[in-house]
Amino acid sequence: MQRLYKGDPLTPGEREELEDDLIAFCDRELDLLGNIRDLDVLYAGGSSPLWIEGLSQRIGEGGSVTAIDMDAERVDETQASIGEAGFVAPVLILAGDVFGLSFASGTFDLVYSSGLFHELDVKERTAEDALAALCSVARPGGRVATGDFVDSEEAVQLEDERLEAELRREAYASQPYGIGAPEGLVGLHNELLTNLRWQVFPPQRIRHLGKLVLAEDEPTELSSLPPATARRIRESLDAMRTRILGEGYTRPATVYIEGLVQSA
């Protein structure tokens, strides 16, 4: 869903607080990976400069970061934004699909995804297929780790994500995997990995994120939908905005899962 903003609704101070909270969230998630120094890492969670920089710092000069993102436009934007940034570990950013990874078997010491599965389109291929693809490019005995949203506790962003998934289904006939109980993702990983460990973290408040959501323009996709469908989604969006005004905007709980790829 394309998100358009009416300028920047945040003051410089609010923007700084928002970025501080996003950095803290990123650091918490990446710290769960433990010591990843000198590893060759595939990041299959998108092309966020914040996450790529955090991985690069933790890996150091002896390893590398390869990031894949299905959105080619977002990849271009990230490459333009980082410019000549001096990352510690070499960084390669590619437009790519987890179902069509072009890497040789056993390329990476660690394969890491963040927020990948809840947005995954499983209309033609399953979440099991996606995880198997990630495992296939990790070396035997290497690690595969996943961080994603779960619905174990109530959070306003769960409603936002539900509406986005509905819009994707209606506008593009896609079928997002969606956000569910942590046990669902854990069970998925348990089928393909050994020495599994996992942990759930509570919803986290990101200061002023609600202001950005309230400042979003109407999704452009609504104009292409049947009037009754568009009206229903607009009413749901209005209800969510009213809820944000009353109680703020909280990110969902997250689950972190990691395990080892079975040796050949």
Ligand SMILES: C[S@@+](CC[C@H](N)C(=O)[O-])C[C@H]1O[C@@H](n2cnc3c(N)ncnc32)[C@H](O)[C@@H]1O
Second form
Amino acid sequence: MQRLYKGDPLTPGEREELEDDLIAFCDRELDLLGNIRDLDVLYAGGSSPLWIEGLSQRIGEGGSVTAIDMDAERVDETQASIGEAGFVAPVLILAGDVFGLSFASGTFDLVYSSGLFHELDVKERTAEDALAALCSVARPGGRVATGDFVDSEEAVQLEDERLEAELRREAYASQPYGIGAPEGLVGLHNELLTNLRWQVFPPQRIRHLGKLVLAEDEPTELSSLPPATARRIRESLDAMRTRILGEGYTRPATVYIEGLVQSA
Ligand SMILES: C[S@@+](CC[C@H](N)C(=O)[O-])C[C@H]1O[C@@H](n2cnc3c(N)ncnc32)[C@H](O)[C@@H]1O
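What I would like now is the form predicted in complex with the ligand, since the data block earlier showed the form predicted alone; can you produce it?
Below is the whole assembly, all chains and molecules, this chain first.
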């Protein structure tokens, strides 16, 4: 039986180790941006306080962070959790869709996303449309940078993400872009940016993530799906749990891509 520590499946020591690893992963990804001091930055498709704080510290008081996430609940949670906590750079966190950005063109020095592309719903619009929207709000000569998971190494998290995508397709008729080979995202960026550079980085372990996944409740969407579909997804979830017990929650590699928006 699972023992809970004040409702948390992790012990305080495990929680600390998990948080240390999440910070290390965030630092590794944000360090790839290099010097971002004094820049006005759009953080697209994210509202995690950890990432926003990391950006704000690197930018300093001479620039700003604007974060936009279509998950209004996450945005509210982040706004509530940061409360009065002061950031170094001014921070604005907004609920919104990257396909419908309302900023004037050329507003930002840097437009950055991490983990946005694999979650994009590309049923009605394409990933190219999303990238074009991001490029349009970067100033001419400004930078667009993307980090995301790639499938170049097999990992339990890839199976988890595939199941999540299947659930979204079945329950909401959405079509997540998903996690593919690095060349897919690189090709996309190559069409719209100049001076492109990119690199794949090895998976970075996050201790105790598997324990958290194993403690998750069954997705509520399953109960509204046709029985045969729900059964298929339940079987896949069980197979993934067995895999986690055997090999842990192994993580995917990541790709980092950046390029410049052509000057007018
Ligand atoms: C894997 S999470 C990114 C985690 C990120 N590192 C953070 O700081 O939150 C992907 C995020 O993209 C957001 N997202 C997906 N599609 C979006 C869209 N069309 N417009 C804005 N945000 C979107 C989701 O709501 C989710 O918060």
